[in-house]
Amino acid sequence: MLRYLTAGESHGETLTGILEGFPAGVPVTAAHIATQLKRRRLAPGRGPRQAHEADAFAVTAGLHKGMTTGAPIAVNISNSRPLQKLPFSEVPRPGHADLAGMIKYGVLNSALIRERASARETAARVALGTFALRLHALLGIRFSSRVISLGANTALTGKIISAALAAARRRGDTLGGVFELRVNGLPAGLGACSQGAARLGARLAAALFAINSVKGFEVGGGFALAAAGGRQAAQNPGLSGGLDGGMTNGAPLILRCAVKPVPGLRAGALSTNLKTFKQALVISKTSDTTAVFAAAVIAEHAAALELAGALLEKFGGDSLDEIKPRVAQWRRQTGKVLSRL
């Protein structure tokens, strides 16, 4: 079973990741991690603060001589300004997970929450999805994602977006957005109908809403679906999304999250002091303009986790090349019956 876990805190010493089940002999370089990071650290809409982080990593078990071993990947991420002492807050910031939390955990100081809750964790499942994504790229599935909206803008291009972002900014406002996911090549079969946990839909969407400030999630046509008929849906099977009954299909999977505007604002969001509980103005200068494309780029990441442990319980296989020739067969198998269709 492959699984991961995530610890560490958005201004800690660092972020560790760890990913348990993973085969041996998938080749993973410092380069290929290094990559991924800068793509989700350099998307448009980031904050100040990605100016001076440098994402630096160490890959401390798991890996050797550039090749994945079998044992549980452990990956170390250092945070570029760790604060030996947080800053007190009794005011939570409205929409963060500050209030819910500072309930929660009976705590006055709303950074405590935010410590954690924060997306800076995200690094380290992008760090861990690198593996996954090698793995799947040497499988022949391929992955891509695209921002198809951007606040009210859904015609983008460079120059609407960078202008749609550069207004917020004025305004000290933050954008939210709605992204796609494409994943080719995925075999047919993957997940199952028996459990409804064991759908491959609802596992998904675990993933993806784990993802800071996901809101909405939608499989192929989605809700559009609704207003469709059953007749028209049965003629375009592409509305399914790769997905049906809980399993692959052999279609190419498109996923679709919307994402919220970030909760710190510039502008200032009016709260409550919790220990006052006086109105309080919580003002945030380091908070992205919009986590829309960082979320696309880290729903790749969190995808192929997953569909990477779909796989693995679908063909077993404790190396690559024990799965390669099972996955190749199954392919000449199925490819059967889909060339007919």
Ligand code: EPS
The other form holds:
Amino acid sequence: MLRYLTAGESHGETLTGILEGFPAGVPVTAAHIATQLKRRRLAPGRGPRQAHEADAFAVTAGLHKGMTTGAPIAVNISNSRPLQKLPFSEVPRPGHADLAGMIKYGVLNSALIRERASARETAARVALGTFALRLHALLGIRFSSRVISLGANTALTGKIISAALAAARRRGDTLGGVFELRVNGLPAGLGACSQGAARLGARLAAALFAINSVKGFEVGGGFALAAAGGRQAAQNPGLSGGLDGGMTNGAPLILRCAVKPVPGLRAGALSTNLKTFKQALVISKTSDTTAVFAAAVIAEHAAALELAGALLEKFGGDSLDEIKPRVAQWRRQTGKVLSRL
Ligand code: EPS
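Having seen the form predicted alone, the form predicted together with the named molecule:
Below is the whole assembly, all chains and molecules, this chain first.
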């Protein structure tokens, strides 16, 4: 079974990720990981925090001479300026995890909640996801993502994106958006229809909803399918988004997620002090203007980890050399049917 865990706080010493059950013989270099971390860190819409984060990292286990060994993989990512002293605040930031977490854990200090709830943690997920992306790439499975809307803008060009972000920044406001994730080359038959939890759509939804700020999830035709006729829906394979009955059907996998606007506002947002119950203004100086571009990158990695798990369940194998011919044989076998449809 492929599984992973992360630990670490937004302003702690390091973020740590552990990936277990990953096969041996997959070449992964520091450059592969650095490239993916940079895509996440420098995605459009980032705030001032990213100017001083470098995401310096070390793979401390599971990799020998640039090749995975089959042992658990451990990655540590440094925070460039860890806090010496955690600030104390009795005021939860509206729209963040602060209030729910303060109530859940019975603490009056919102910093104890936001330090772990912060999207900084997704750097560890991206580092681990890079291993999964490498496995997929070597099996001919390709991931890509793009942002298809930013705030109310749907016809996105570089100019429109820069102008929308600059205008939001001037207003002290933030923007949400929608990203689309596409996976080409997945073998048919990953996932299962035998139990609800085994359905790949359910697993992918869980993986993508686990990304901070994701509030909506669609597969293929998604919400628009509700208004389509059955004939139109059944006879347009593109609308399935690559999944039927919780299994891949050989078509490209197409997923979309809605990402809410970052709730931390430079212009300030009204909240309540949980000790005095007096109104308080919370100003978030370092907030990102939008998280949607970074979330798209994170989603590639979160989905790659989930799909690597599904792939290993179907094909087994402790090393890439063992898995590769099995996937090739399966592609030949299923291709005989799929190519005639
Ligand atoms: C985040 C708030 C901002 C973001 C942070 C996520 O950081 P700060 O705590 O400095 O205001 O920059 O994202 C990252 C640091 C990162 O690497 O993604 C939040 O509240 O989720």
